[in-house]
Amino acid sequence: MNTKYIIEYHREAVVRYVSHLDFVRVMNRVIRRAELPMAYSEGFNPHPLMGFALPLSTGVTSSCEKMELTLKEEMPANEFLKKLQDNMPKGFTVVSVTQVPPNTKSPIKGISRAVYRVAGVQEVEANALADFMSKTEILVDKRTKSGIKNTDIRQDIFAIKQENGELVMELSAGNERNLKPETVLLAMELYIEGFSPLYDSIHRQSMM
């Protein structure tokens, strides 16, 4: 019987420019090398049954990535974990494997928020940041499925704070609404006098 597992992994700086599609190819190679009893889709071109909580933007690192893999037979989680750890390339670190109970909604389906840490960004005066967050409307050019549109992103920003020289942002994330930290930085440039959107790195800290 098919059994689903949630894999949690880190994506480090050395692989931050690997695209999501390239990572899918990486996982296909890992599955073959590890000789996992994967469940496959039906049809003319079968592929391993895998899903991702929220594809990571190219250039962003993470310590909270989650994916779902389906095996055609049950395997102890610790054995599954070791097989992945032994075959993952440098830069992708698998930290846990958890079996999903039968007839249970996948934990990766309900994600709606993510927390990002933006390093190397200009420090913002507390009053200026508070004024930015007090606005009821924040308009900025945002890339959508139908092209770049001037969009109100205020409802997708839940919190922004400065911590240890970084900007920490809690933003909408998921299939229905998704806001990237880079877009927030561009909005801050528009609404905060003298602010520069330049940064050194972005790290996804958590998803919920």
Second form
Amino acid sequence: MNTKYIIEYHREAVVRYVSHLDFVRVMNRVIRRAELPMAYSEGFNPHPLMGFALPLSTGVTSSCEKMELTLKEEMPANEFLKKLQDNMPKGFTVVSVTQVPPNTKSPIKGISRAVYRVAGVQEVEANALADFMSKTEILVDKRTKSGIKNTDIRQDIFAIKQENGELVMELSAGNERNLKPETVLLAMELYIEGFSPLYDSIHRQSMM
Amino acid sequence: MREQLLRYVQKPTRYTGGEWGSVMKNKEEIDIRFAFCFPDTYEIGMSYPGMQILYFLMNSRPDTWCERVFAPAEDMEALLREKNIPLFALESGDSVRDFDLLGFTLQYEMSFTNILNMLELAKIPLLSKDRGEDVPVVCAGGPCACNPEPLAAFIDFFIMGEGEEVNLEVLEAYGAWKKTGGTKRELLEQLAKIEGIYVPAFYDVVYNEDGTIQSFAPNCDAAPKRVRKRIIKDFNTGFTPEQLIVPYGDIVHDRAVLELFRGCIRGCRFCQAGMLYRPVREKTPENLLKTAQKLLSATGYEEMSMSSLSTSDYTRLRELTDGLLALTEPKMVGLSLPSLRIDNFSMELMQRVQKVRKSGLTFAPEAGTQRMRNVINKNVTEEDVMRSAEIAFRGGYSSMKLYFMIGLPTETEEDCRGIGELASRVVDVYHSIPKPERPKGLGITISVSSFVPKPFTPFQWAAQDSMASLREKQQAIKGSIRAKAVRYTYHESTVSVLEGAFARGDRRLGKVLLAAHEKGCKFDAWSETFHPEWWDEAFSENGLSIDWYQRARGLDEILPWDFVDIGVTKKFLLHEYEKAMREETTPDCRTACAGCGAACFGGGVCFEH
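Following the display of the form predicted on its own, present the structure of the form predicted in complex with its partner chain.
What follows is the whole complex; the chain from before opens it.
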């Protein structure tokens, strides 16, 4: 019987430039190397049943990635985890495999927020940050499907704080609304005097 | 160092390394660091199976770490120059300048400027003579090394022929030399004693006033008079990697490749590979199936292809394909077929393999008339073409691509018109089949390229056609096409003249290459980066003319590559050239031995009986 599993994994710095599309290809090959009893889609061109919580931008590391794989038969979670890990390129680390009980909502669905840590940014004065967050409207050029548009991103920023020299941002994430940390940095440059949008790295810490 | 660049370039995984199958080693435990340099982009280089073979071969030595280096794309090159960061290897990210050995693979002449550009980006002096004791040793191998002379000034030593054995001997000699702390000169003298190694500095060339060669001779005792290419005599059991590097990004050929045999029995007179890789040596289906199984489970590839010069000539093809399909079908792995000779067997095979779309059939008669095909020894008759076409149409294929060459020796306007006429007769074959038995929507594409004479072929003495003559011939072909269903494509190639010049070039072209590089020439094989005007300047500034390199060679001339012994003798090539002029054909190696000379290696097809 088809059984769903949620795989939690990290994407470390060495593989942060592997795009989401490339990662889908990686997973197709991991599945073949590990000889997993995958369930395949119906149709003329069957593909393994595989789903992702939220594609990760190229260049961003993460410690909260989730994907769903469907197997034709049950497999002990620890065996599944080992098979996956043994066949993943270095830098993708599987941290847990959990069987999804039948008829429950998939944990990869309905993601609406994510927390990012931006390292190597300029420190901002507490007042300036509070001032930024108190705006009712934050307009910035944002890349959308129909080109670059001047967009109000205020409602997509839930929180920004400074922690150990990093900027921690809680932002909209998902199919409906999505905001990238880079866009927030550009907005901060516009609204906070003297702020530079340069950074070293971005890390996705959690999704909810 | 590279970390700070990756964010700003397209397709960063071209530069990150770390792919599945790539080899990481601990630098502390390594004596020899080898940079395998492919003078083109990652996508091209990673599609080339030879690189993977040598990569895993060299990395099988515990004292050696072989890493990969590709020509950076324009954006990365600009960053490297701007930030003054030297070219780095993919695995370690370390500067290539700090390696022991650099090895360039020479797959096509139009990549030569990229070699110079990569050396420059690595901050390594371009000229061999300017590289001191603290600079890596630079070598090169691959098919274009069969005439290494245009690169003689830049490369310390060349490896002739197949690399699977000789590369290990080179590493062995290098390792021993490094321990003694000798000079580069001492190393090169050691290497020159290995069969297949050519050290250009150990030879002097004297030219006649007309630019032809007066003498070519070794200037030191270590250097042999002639350098014989290396082959893997027992190809069946020779080194075959059982894993591959699986790239992250999309590359040109992203699949597992199975090499069925090396060489070709056919003896087409224009084909360099057909002579260079003689004698033909096959792997057994048993071995190939074992390799296929291992490659698939090690890589996870969803596609596998067979590669060889003329796959239909594999003696046990049915047995092999049956075995492969039994392996690939349950795993849902696609088997992609190379262009096979179209007969009932291949049609049946294509029907069994889903990956082949019912549109893409190709056929290479190469010339339009029987006379011309006899000259080039393409042993395909008009009847063969028509029979194949009928089989294909009846098998449900509605379109066909026909490949031809123009600019061939002895070619007349009639031969060119023959191309269009041949296509018309293929159309007639289609219409002769009753409607219910043929597919709809006939489309015939004629694809024409220009012939480039290459060393070690019977046409090595032939003149290369001028652009003006080629243009006239194209018009003749165009005029000969009557049927509406026939489409004609021609690859206009000023670049082929340059390719011809370097293929048959001498040492004097080194200056031209250097000048072209200084003007900014690189990626010459790509039309958008090709600058013929810079090349024209590079030739004229050095007192050389590209036309001179297009000329017919005298049969008694010393050719720049005469010192290389590929097994196939000059006498045989000359005999074949004369037969070509008489429009006589030569049967393939299995039908009758033509006595080409390749039997000197003591293996392969020459000893099948």
